[in-house]
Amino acid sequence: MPAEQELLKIIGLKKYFGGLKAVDNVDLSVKRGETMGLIGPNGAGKTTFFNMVCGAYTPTAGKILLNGEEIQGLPAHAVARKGIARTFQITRVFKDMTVEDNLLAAFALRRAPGLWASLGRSHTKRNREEAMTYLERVDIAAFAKQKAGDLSLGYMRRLEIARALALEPILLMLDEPCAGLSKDATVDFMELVGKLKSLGTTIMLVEHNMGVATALCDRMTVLSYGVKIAEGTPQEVQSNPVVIDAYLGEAEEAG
């Protein structure tokens, strides 16, 4: 892949708990402009993988370079800062404030170093304005002066998408965002993904759900007990024997 495509390069990533080798020398590559996904089985290392990329754990070896600038061992929030925002897996929106001043709270974030030393200065017209086009980009506008806590668990992860949209990200990550959603709720969470690739979102996305990955993914890498095992189109780490191996076992195990 030239250079000039590259947004992030991982190369030799290795995170080590003890004798645990969870992520063991992964290399990975996002483009500008698509959706990789990174997969696989549980336990095969994924969030560990995702939260080095995000700054909440430090590599034990390897490099995370986002534009060419070398990232690995910043704390989140200077990698927020440099462009990567996230959503979790499981939600933390702020239940207690509206759905708009969840959004508020993202722009002071943002724009100061105190978050809630700023918050009271984000409540500009301006700033409400703005709070409704990324509401209304992830189709929840209908729900802005609600408490974000009474929201389903499907607009909340949209609320979550927001608050990392208004961050203003070159690289948006998203944590097995389809966990516990029901199927309808999942249909039009791919919906919503789909409409973030079209506006030239970088997404990457760890999950679990084959289906989800490959309905939503340019390419996808593959792990297995923290090691990368395949990397591809979605039909061909779909058809290739290791990765279906993979699957099975653990489908085997839970059986």
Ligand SMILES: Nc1ncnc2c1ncn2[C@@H]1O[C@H](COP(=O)(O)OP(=O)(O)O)[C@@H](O)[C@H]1O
Given for the second form:
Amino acid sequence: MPAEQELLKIIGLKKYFGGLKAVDNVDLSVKRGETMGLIGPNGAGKTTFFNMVCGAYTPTAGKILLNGEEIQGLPAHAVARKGIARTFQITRVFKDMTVEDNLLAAFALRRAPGLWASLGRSHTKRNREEAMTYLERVDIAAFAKQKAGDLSLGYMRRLEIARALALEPILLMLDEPCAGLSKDATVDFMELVGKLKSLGTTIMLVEHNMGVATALCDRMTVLSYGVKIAEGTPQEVQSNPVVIDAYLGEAEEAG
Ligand SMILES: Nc1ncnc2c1ncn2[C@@H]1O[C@H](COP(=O)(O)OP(=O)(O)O)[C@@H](O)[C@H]1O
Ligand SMILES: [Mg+2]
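If the structure you just shared is the form predicted on its own, then what does the corresponding form predicted in complex with the named molecule look like?
Next comes the full complex, and the chain you just saw is listed first.
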């Protein structure tokens, strides 16, 4: 792959928790404009990997290059400012605030990092209009004046994505965005990701559900017990016996 296509390049990434090798020597790359899936059974190390890329965890070893620049070990706010925006497996919207105000709070983070006091000045007409463009992008503009806590889980996830998009990221990272959603809400959500893809967003999708990942991803990397066991197109990965074994193993453990 030509180096200029690689937005994110990860080399030999490791995270050990005492004796537990949660992520062990994983290489991965994300090309501009693609949706890259990081998949694997529960406990495979997906969230740990994700947290290292976002700056929530310092790697035990390894390199994370964003546009060729080493970012491993930077704190989360610095990684965000480099252009990596994330959502959480458990949503973190401000439930007592309106949907629109959740967006305006994200602007405050973008324009004056850490200065929550500037929130009062953020309610300008221009900011409100801009907030609406992000809410429209995730199809929740109709709920702008509602309390965020009253949204369904699927719409809270959309709000969280709108907040991430407000940072105008170069890479959007989603950790199990369909977890806990009904079948219908999952289908809706997959449509949304399809739309974001068509707008050119580069996405790293952490996903346990093979069906969701297969439908959305251009390429996938599979982790099992912290180790990369496969990578390739969804078709290649799905039919790989090692991957099938890892998922079957999980089903057996779950009984
Ligand atoms: N902060 C932590 N301290 C100790 N062990 C952890 C920590 N976070 C995750 N682990 C362990 O690392 C392994 C991978 O977990 P995780 O990255 O959450 O997997 P996944 O997201 O694929 O389900 C698990 O065995 C988990 O118990
Ligand atoms: Mg996880």
